[in-house]
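So this first bit is one chain, no partners, the form predicted on its own, shown in structure tokens.
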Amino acid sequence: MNAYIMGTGSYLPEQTVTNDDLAKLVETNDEWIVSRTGIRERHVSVGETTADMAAEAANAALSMAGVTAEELEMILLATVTPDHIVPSTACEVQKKLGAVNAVAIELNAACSGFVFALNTAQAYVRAGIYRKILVVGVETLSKIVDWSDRGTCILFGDGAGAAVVGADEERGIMDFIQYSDGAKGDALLCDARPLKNPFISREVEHGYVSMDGQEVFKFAVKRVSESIDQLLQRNSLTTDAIDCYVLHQANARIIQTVAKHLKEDMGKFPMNLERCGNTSGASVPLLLDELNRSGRLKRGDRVIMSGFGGGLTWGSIYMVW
């Protein structure tokens, strides 16, 4: 058996806040983000925790899918960005949507997350353990960004996406990839509390996000490829069998790349970067979800997934829709 997305469901704060916003908080313009990232406007939480802004999506997804709270075996939540330490996240939203019969788990690979954890429902589903699983990806980036740093926060935005997964034996994932390589980890750091304690003398500091944005566009458009040629090269398949790829909504330039490399089409790889900015763990289900919901997405259609970033992580999924 395979998992297969059921139904899916997004949600996005109200609040946007363009480029022309930002100008007014840093040094930079609307034609300066553009030509480098492709961002034009994101969404930022004015209140929305973390598990509320997951749990508006997962009921948009059981909503799509026909399945109650009640009927989920298990949740899987991906997020860099929890309301707490402890209770963890997925275990709010299991309390938020009544979800009395699912096993809640957490998972932090940064903007890889959703993409893993549907890689674990996968492997839950295939081995028969569980048959109904909901898969979160959700950020409230704009809590742990410097407002003050150019570099980092014209890029980041909120938002959650949900699937929810069912069993079937002739769709769903048909073969995933994934990697960690954490001896290059500093290119993309956020730090956790501080130590401090009463055996400790030392002055506390609040962390940011800090990037090294080349080293790490360096490391997207390289391995995002390779793993996608290994994909195709697995499953016998040229890059014309696949009628869609959704990859991290990071950088434009990111998605262009790795498009030319596999010489195919940008009309293959849809993009809302543009108007959600780089919402980490949250991009590949909020794409996935408009896609979905528009149409894009036909029963058949084989689709490409990658996500990457922090840790460093990445990885892809094929997948028949």
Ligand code: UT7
Second form
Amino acid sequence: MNAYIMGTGSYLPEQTVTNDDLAKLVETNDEWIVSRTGIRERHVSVGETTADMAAEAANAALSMAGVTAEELEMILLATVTPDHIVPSTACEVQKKLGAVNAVAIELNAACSGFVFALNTAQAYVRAGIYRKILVVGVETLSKIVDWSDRGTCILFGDGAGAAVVGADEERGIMDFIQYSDGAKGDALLCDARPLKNPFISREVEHGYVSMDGQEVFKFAVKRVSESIDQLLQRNSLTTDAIDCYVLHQANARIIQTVAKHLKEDMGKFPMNLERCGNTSGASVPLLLDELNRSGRLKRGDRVIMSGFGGGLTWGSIYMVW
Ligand code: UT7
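Right, the form predicted on its own is done; let's see the coordinates for the form predicted together with oxa(dethia)-CoA.
So here's everything in the complex, that chain up top.
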């Protein structure tokens, strides 16, 4: 049995922030942001919590799948921006949905989060342990972004995407590849709560996202291209067989460079980063939901999904839709 996607859903906060809005906060301009990243605007929470957005996306996915919350056996939620340290956002979403029969587990793999969570769902389905799993990618990055750092604040946005996964013999995840390289973790960093107790005297501060943009750019292009090559090769596929590539939406130039490496037409690489920015673990399911609802993804289509980012982490999935 393979994990296949029965239904998708997504949620974006109502508030949009344009490049011109950001130019009022930091020294930047629309032309620089569009030409270097492809991003024109992003959605930013002005009240929605990570759990609120995840539950909205999950309810939409359940409704499309025709699955009730009680039928869910597992919730796998990927985020780096939970509302609390305890309880997990996965447990909060379980409560919001009333998914009383599901075990709820949270996973942190930054921008690879949804891809890794979907692979985990595949492992449970393959092992015959569960047959109905909710997989969510959700981020409220606006709360960990340094809004005075023009190198990062122009990139990120908030949002959520979800997929209800079932078991099928003919379609679904055919193969996946996933990797981590913790030794290069400093390239994209955000501290958790700092050490602060009555036994130390030094001043402590909360951290915000910092990134070596060029390092991450080079890593992304190299590793995503490699992992797609590997997947194609070991499944005896040529690029002609692939209908659509759903890549993490970090930067249009990264996606263009991967397309060039594969000698593929950009038409096979849909993007929504122009409107959503980089939503980390939410970007792949947000885009999947758009493509699914618009009819761009059809039963039997061969799809490659790739996630890459903090950790460092990266991975790709070959799926028959
Ligand atoms: O999802 C997680 C994975 N993250 C990524 O995939 C991000 C990967 N990296 C990137 O997308 C790109 O590296 C960035 C978009 C972050 C930056 O683009 P870049 O082409 O690598 O620019 P850069 O950092 O080399 O900066 C070029 C110049 C610098 O000025 P000087 O030193 O040449 O005078 C920067 O200070 O652009 C300057 N700059 C800006 N100028 C206007 C940096 N940020 C901005 C800005 N507006 N927002």
